[in-house]
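Below you'll find only one chain, the form predicted alone, shown as structure tokens.
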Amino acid sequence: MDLQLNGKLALVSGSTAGIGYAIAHTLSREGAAVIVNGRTQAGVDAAVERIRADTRGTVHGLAADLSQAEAAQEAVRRFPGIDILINNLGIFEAKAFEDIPDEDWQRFFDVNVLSGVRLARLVLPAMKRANWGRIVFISSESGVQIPTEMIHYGMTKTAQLAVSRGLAESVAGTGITVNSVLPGPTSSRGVGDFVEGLARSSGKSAEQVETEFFQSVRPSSLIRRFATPQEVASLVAYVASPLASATTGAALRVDGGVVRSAF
């Protein structure tokens, strides 16, 4: 399927690994010019080289912490006319509620929510002038089913749903769409490290740890495995394309059926 992304410029925040990298790679493969972002120059350069080598597309590098206002402003100055914004930047950690200090609540909100709010605010004027744009927030099933082991993370994922829906309503009647995508447990780099650490500490294989995770922690999963970053990226690429012009204001699940709801 041709997603009609030739000539579009896409910024994917936090895209040197995991879901963000898969999204950037897929958009490039579909013909979009892609801005790959990460905090270190070495990480950005490596990701850009891998994508270029595979897709032969136009791939730019942006080494910057986009949770910082100055970095976000400079990014939009450096790359004017962004057509597609994928707000993927995010952090997570498991921590008991009573052990989460105020500073962590603020840090999680700043990185997971405010970074996307700020970038959307910065790219929106150009999108309005062009009467076309795509803004996608990478939320999580944790925004619907708040995990007790990381309530602060779940809070930020719920907040993204609210921002996404509200922003979509604010651009009603234009060629701009705003959506959230909700991955479920996915085999990103952080999850892989987590599983490998549990396997080492328990003397079990990674496969055993994964099986037990879906038996005891996410028993509602219908695929009963971690999704791949590419499975998430495929949905995001469609939502970011002109073909998805009637999809806006939505919270789209690619969660492996973890959320027990028909809607």
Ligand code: NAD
Second form
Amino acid sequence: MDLQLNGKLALVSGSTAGIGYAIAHTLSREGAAVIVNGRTQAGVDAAVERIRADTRGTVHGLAADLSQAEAAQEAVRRFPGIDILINNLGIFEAKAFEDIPDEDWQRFFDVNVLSGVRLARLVLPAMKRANWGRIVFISSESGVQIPTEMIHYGMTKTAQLAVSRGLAESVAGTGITVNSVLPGPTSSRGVGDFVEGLARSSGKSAEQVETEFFQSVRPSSLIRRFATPQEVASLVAYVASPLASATTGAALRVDGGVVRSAF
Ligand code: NAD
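Can I get the form predicted together with this ligand as well, since the one above is the form predicted alone?
Every chain and every other molecule in the complex is listed next, the one we just looked at coming first.
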């Protein structure tokens, strides 16, 4: 299938590793020009180099903390014609409810929600002028099944669903679509570090830790393993493409069936 992404410019926030990297790589492989973003120049340069070496496409680097207003404004000034915005950057941390201070609630909101809201607001005028655009929020199954070990994270992932649906309705009748994608447990760099840490501290292998995770923490998973970042990226690339023009205002799951709902 040709995703018809030639000539499109895509910004993927937080794309030097994990799901974001897989999305940027896939969009580049499918012909889009891609802006790879991370917070350090070295991380960005390495990711740009790896993608370029594989796809030979146009890959720009953007070293910036896109959870900051100034950095977001500067990014859109530097790249005024963004056709596809993938709001991927996000943080998570397990913490008991009683131990989450106001500052953490605020920080999680700022980084996971407001960063994407702000970028969407900044790219929307150009998308409206072009009467074409794709905005995708990378939410999570945790926005539907709120994890008790990180309620603040769940809150941000639910908020993204609200923003995404509301924004889709606000651009009704245009060529712009807005959707959210809900990955389940995925073997990104962040999750890989978490599993390896657990394996080291418990004297178990990473495979054992994964098996036990799906037995006790996420027993509703139907695939009973972590999804790969590529499995998430394949859905995102389709949603970001012209082919997905009738998919908007949707919350699309790529969660290995972990959410116990048929729709
Ligand atoms: P990750 O930690 O493996 O990678 C995140 C990337 O974002 C890294 O390149 C990091 O440097 C970058 N980043 C973080 N904060 C940034 C900032 N302020 N500015 C610029 N770059 C920044 O993360 P991941 O697991 O791939 O998660 C990506 C998204 O997917 C997140 O929104 C997360 O909530 C969501 N998600 C992940 C999972 C999972 O199991 N991995 C499941 C559901 C949803």
